[in-house]
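Presented below, as structure tokens, is a lone chain in the form predicted on its own.
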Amino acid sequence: MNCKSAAPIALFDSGVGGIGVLREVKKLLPQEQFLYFGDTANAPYGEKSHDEVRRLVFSAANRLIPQCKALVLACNTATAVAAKELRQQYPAFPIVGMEPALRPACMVKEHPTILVLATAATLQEEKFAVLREMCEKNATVVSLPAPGIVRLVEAGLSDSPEMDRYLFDLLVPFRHAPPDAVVLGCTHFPFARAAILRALGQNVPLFDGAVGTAHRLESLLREQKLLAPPKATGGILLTASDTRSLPLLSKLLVAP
């Protein structure tokens, strides 16, 4: 067995949103040790400049990578801005990012209309432009920045009157002509699933990239013989740049 297999898997997000990714990864790999770092002191990333996001991501990654056997960028904005360059700096190290789940959403019907909710930073990056261009061969893709969701989730208001008001106003154009599917292109957004559906007034299928990211991680660890033994005792250590957010991280980890 590779001696590195006992090391933890690090998951990094701009704040609390990556907890949803951690939940999916833990479900798939219960025997693993996980180190979660939420940069809650600097959230949200989606409203920052490219250079500022890159600086924050590299600062966190350079600190986490020596402590772990794999790094999950559990943040769409961080992935879009810095994943390619990080992989160039650490070519032999498993680094898994997020991708808006446009491809599975496009399979809901023939030529569907897909609404992509994400941060402005994610929607402006080349990574999303390439994915969108590929999917628009078979679908109509409408993108919409939704920065308020991030701020409300970070404030512990995922399912609240404040979230309902924000989403009701944001999604007015889609209430009478709902999309065939909605892509949640930020890891914070799945925590607002119920509120998004209420605002749309329709039971529209919602897609996010957490499951795909979990399976990609498992595949990379298997290829590199880094999986912990099946009978190993897993565990989770939650950390944050603003420790006042730790109670919310813990709450979201066990939320139904």
Contents of the next structure:
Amino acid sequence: MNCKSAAPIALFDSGVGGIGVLREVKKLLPQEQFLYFGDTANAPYGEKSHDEVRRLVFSAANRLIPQCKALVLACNTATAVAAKELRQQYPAFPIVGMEPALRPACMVKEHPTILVLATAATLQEEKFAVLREMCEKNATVVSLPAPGIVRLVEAGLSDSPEMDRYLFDLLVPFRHAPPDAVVLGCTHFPFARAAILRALGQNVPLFDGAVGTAHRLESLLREQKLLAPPKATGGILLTASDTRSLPLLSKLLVAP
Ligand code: DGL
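Mind pulling up the form predicted in complex with ligand DGL next to the form predicted on its own we just looked at?
Following is the full complex, with the preceding chain placed first.
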């Protein structure tokens, strides 16, 4: 066991979306201590410029890294914009990011048409262009920004008439020609899973990256001998840059 193994694992998102990732990570690593930071004072990131998102991610990461043994960027936007550069700055430190789960959607089973919902910022980044090009060998990939989902999830309206109205309008073009799979390429979107399926009017398979990220984190910690001992008592500390969002963070952590 490494002496750092008792330190917490930090998870970071622009807001409340990363809580879905925390839930998956916690299932896999119940003995760990977690420090969650939602930058809710600055959310949404998805409509900000590359430079602004980069600045916010570095500011959070530079503060979190000295307090933890690993950092999970529980945010596709933060990962697309800043993960590569963060890893260059902290080469020995475990940093796990997220990407829209397009690989599993196009490889697990044949899905001829795949709709990727993500933030505008994620879809504009080079990282997504590379992923898309790779998957377009197997499928037709259609991408669509959905900023309204982020805003409504942040407002505690994940499963609400407002969400239904927003998604009904956004997904009109797909209702009569539904895709074969939908990738939820933003960590806020799985909270709107039920409303997305209602708007599509079909039981389309949905893919998100939370489970894959949890497994990647587990194997990285195992490799580096940083896992907490199996009998350690785990715990979660939720923090946010706008503390008014703490009740919502707690609610989403235990939501059915
Ligand atoms: N949850 C984030 C993501 O996975 C970003 C949402 C936002 O702040 O726009 O991309």
